[in-house]
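Let's start with one chain on its own, the form predicted alone, as structure tokens.
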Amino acid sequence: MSYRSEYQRSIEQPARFWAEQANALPWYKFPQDILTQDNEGNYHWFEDGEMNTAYMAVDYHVDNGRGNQPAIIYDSPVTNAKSVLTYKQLQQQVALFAGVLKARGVTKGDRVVVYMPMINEAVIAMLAVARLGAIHSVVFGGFAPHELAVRIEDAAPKVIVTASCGIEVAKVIEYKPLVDEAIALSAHKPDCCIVLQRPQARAEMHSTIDVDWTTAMADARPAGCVAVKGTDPLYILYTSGTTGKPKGVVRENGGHAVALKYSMSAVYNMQPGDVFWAASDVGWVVGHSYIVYGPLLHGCTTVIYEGKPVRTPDAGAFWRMVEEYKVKALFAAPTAFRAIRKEDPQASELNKYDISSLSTIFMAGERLDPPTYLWTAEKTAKSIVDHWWQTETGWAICANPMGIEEMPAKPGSSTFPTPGFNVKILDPRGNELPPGHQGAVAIKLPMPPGCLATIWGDFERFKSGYLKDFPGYYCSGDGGYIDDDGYVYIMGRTDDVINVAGHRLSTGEMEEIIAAHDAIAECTVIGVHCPLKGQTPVGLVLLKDGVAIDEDTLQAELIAMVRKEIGPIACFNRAVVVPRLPKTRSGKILRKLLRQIAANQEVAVPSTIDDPGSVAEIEAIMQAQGLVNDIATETQ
């Protein structure tokens, strides 16, 4: 079946294509109500479904005869450590850990926090919540009490599970310390804090409610699959907020497993037995989707990876670990390659590795720009795939659709919207814009399944932060085009348009010009106060490892391709060259925090930030390059 064909079929009758659909997947009832609208006017999908994730996940495969087939590979090149789990192996831990929260007086619909570094036992212990019938929720390892208490307040879990520590490229982060200072801080007490000791840094156990992983299993006799309700929330992830407070995506049972199972043969192109990897981290969402429940449900291999793209051991780390594991698949974060491509130019590491099981590379996060497209492709000779998505959709709104029919990838692109999501461009108003003309990328209701059905506690909060805006659809903050092909362009938050001289300019257009400069390895551009022409465009640009140029030149050469493609009414003539640029744990540039830097007000440095040291320290260049003001505007 084509593409288009498929797509069409998905807007015109989404709830006969989305039940076909459901039915690649065992449920214990199979749902007779699809498609569902509750008294708030919110869709649902499979309500009346019953079903089990975990069951589906990894039970089936074992009473299927996958039971021997790798359900988990963990490869930690920070510890030296390599396992394999095997989907039996894992039918086992799962049941055990369940059988340990059941003892714990976890039953269906209670929620348990886990918070751990990339290790098998995190997978585990998300699996044994859903088997429960319970709720989920990861907080990447490491966040700082504050941030982890503030999770806790929120989702009010019966249960904590972490370990001892997680490590980094040059440090062992403990986190029974953290976790013990977030309980202090919440108003919410967990009933019980399970803790797996690692060798690296052992945790001390002095709370009365602190229980012992390894101890606990030995006790423990395994748990049964509990039965749910498709619109039962599987997990709760909570993702940045504007005011601050976090937000937490719910997501539901039944909708989640159909979107992903679906995605993974028509995004991914993936086969039963096929080995994927996400590069990414359990704690956010492409974790929870294609590093753990997406290949699971699909009877993949997954992989867990404890390292990095660079300096674990090298560049060559991703390479080495296809060739090793062959994988099928890839996926990561455009700066993942950034960072590779940075290191090693000539990609002198990958041509020691056979990459030859590889097929295609995803790229999702964060926008693809042209010129890591480009060096990736040139490079590794694979397809190349940039998808566009959010931590609330679950999974790609649009993306090439490689099990499908592959389409002609078009750079800056992610190509065209997935089936199920009716994509628009809107003006402020709510109006449709033609082809080729900027404006807010919304989402005609109802969305597919997988997407959020709520903000945890706080359905006035989802309905505002994502219904309001364009009645009728959900509004996605990412602002866009869609060209006479139906190529969908994904040019950034809708606060990353500066107004030059009354015009509005994409700040992401910029930075695929600049990135293409062969001295840089990463850019942004930011708009400060103009008092002739209320903003203009300043580029802060890293420098290739070893690139040697002069400023004033780079600065000039740069100036010249904006000129070039653009034109003058960009109005760029400014680049300023710096050591690092400050970023989230999953690699995104904070722009809304530089912002508030050259726009002199108080900066809301993020939890997910990598390295609080780099606010500091970007803030004084800009400060010495003239850049912060008292009128400087920030773009909203």
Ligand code: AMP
Contents of the next structure:
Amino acid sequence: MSYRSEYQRSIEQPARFWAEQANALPWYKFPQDILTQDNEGNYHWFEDGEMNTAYMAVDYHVDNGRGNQPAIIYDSPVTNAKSVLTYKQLQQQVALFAGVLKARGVTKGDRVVVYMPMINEAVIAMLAVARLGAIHSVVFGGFAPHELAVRIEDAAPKVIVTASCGIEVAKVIEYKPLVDEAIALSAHKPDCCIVLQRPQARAEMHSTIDVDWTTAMADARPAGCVAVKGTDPLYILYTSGTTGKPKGVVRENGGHAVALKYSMSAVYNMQPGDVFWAASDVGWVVGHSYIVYGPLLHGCTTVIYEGKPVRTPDAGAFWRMVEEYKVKALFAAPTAFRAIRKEDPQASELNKYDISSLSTIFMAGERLDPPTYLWTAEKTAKSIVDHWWQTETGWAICANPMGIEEMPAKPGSSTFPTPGFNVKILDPRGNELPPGHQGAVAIKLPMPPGCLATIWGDFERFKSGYLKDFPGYYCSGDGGYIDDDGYVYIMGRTDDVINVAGHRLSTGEMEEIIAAHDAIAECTVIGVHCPLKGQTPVGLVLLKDGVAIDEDTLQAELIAMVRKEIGPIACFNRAVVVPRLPKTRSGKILRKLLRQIAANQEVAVPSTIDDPGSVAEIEAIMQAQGLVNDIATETQ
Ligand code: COA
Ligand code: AMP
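Could I see the form predicted in complex with the named molecule next, after the form predicted alone?
Then the entire complex follows, led off by the chain already shown.
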């Protein structure tokens, strides 16, 4: 089968194409309404289908001969633990935990927040929620109580599931006090908080809503799968937008299952029974799609790795995992490979392991820079696939479709649009740009199955955030171009979102936090190039008149504020005092211009600038402070 014909079919006959893909899944009732449009023109996939995602991902495989196949391999270099859970064992655990939730009143449509480290119980909790037809919202463990509280308040969960601690290399991070603080901060209070006690730190169970996981499981009766509609939500996953309030991306059951099942073969070239390892975290979309649902829906074995690419214990960790578990496809962020390369530039650790099981390394979360691409390709002699996607889409918008036809790769490009995604480059007025011209990367509607249906509780924000700029298109927020051969190049965000070690963060949110400091009159946060993490945030701050504060003290206080509010994961480690910031005459800080200076791009000074002299001044400061990328990048 050729990529071109598959892609063409998906664009010309979407309903027929996706009905065929939906056939690969065990529905309770196969949908008749494949693709429908409501009165407002919004698209829906598989609306009248009946199904249960946990059934499709677990029970179905047990019923069809995979009961004894490993479903989850757990490997934790930080606790020296390893284990294997078969599909049968996973089914038992999921059904029991669903019973625990059911006994606490969780029913179809209720929300359950999961705040857990990388352990099997995180996956068991997610699947148990799905089994009941309820909606999970997993929050990444690196987020601070304030972030967790914002999500609790928005999702209004009946239950929170957590663990006593997570382990970060050598640090034990106690989760329970963070959860307690978040619940105290949130106006919404859950009925119950289920805590898995880990031996590295035991949580204090002082609240009347606290329930011990192990005790509850011992008393539980297994619960069955609840049928849901194709358009019923499976989960809410919060992601950073341009403001301080994160966006709750809503994923529906039907489209999600169909898209992920299809992607496992079309993009990742996996067969049921193969071992797939996404070295991410269940708190991110990569973890949702390719640690949990994608591999399990496809009958593969997935890997839960509680460790880092380096320091747990060394830069050979990934290669050791590949050898030990015969991993066929490895998926990680480019940052992980930059970290490995930094510690082991000759890849001498690689020589210690047999990685012959591995056929492809997939990377996403941020742009795969050509040097990292070339290093990984040369050292491993494997196919390297850069693929572009977002929390919103849930699966790859562009990729080298390894299971359809491997295309020659071009470093710096995420290859071609995945079947179903009609990718266009638009100018600010919404006109399609010719090859080689940079513009806004947009996707012509309808998007394929699996993409976000709305923002939780805020359909207007969904429309204004994604559909308003270019009517008839989804606006991705990324800039880029398509070359003469049709290869797509994603060059970076066009808004105030940055990518730090493959983690998506809002500079707007950091600005709101540091602006609260007494000494600060005005501030902005920009992403500057970082050779390891891709980008790191830096605050440019203006002091209030008459304020005298030592710059180091101020910086330390601002770092502490961001760590407290967002968490260590923000990697906010630098603040620079500046005499003024370039602004428009109406007083808006010219963030895009600052982004362009930092990225060493051609600077476009808008005619609305208040004082043109402020540009040269800030440019000189940023140069002197080392905030400008040494390498010039293409304009956006
Ligand atoms: N819970 C609590 N804290 C966490 C955390 C978690 N789950 N994950 C990270 N943190 C903390 C870290 O301990 C660190 O804290 P510190 O500032 O007190 O040291 C901070 O957040 C930053 O973490 P990280 O970005 O992971 O930096 P690092 O220096 O510890 O590690 C890398 C560097 C490159 C090894 C690491 O960033 C990495 O593995 N990157 C790959 C990213 C990835 O997989 N992304 C998923 C998207 S696909
Ligand atoms: P997230 O929603 O956290 O997955 O982040 C999505 C954003 O990460 C995208 O909008 C891009 O800016 C960036 N991104 C992810 N994958 C890639 C990639 N392969 N190439 C370029 N940018 C990427």
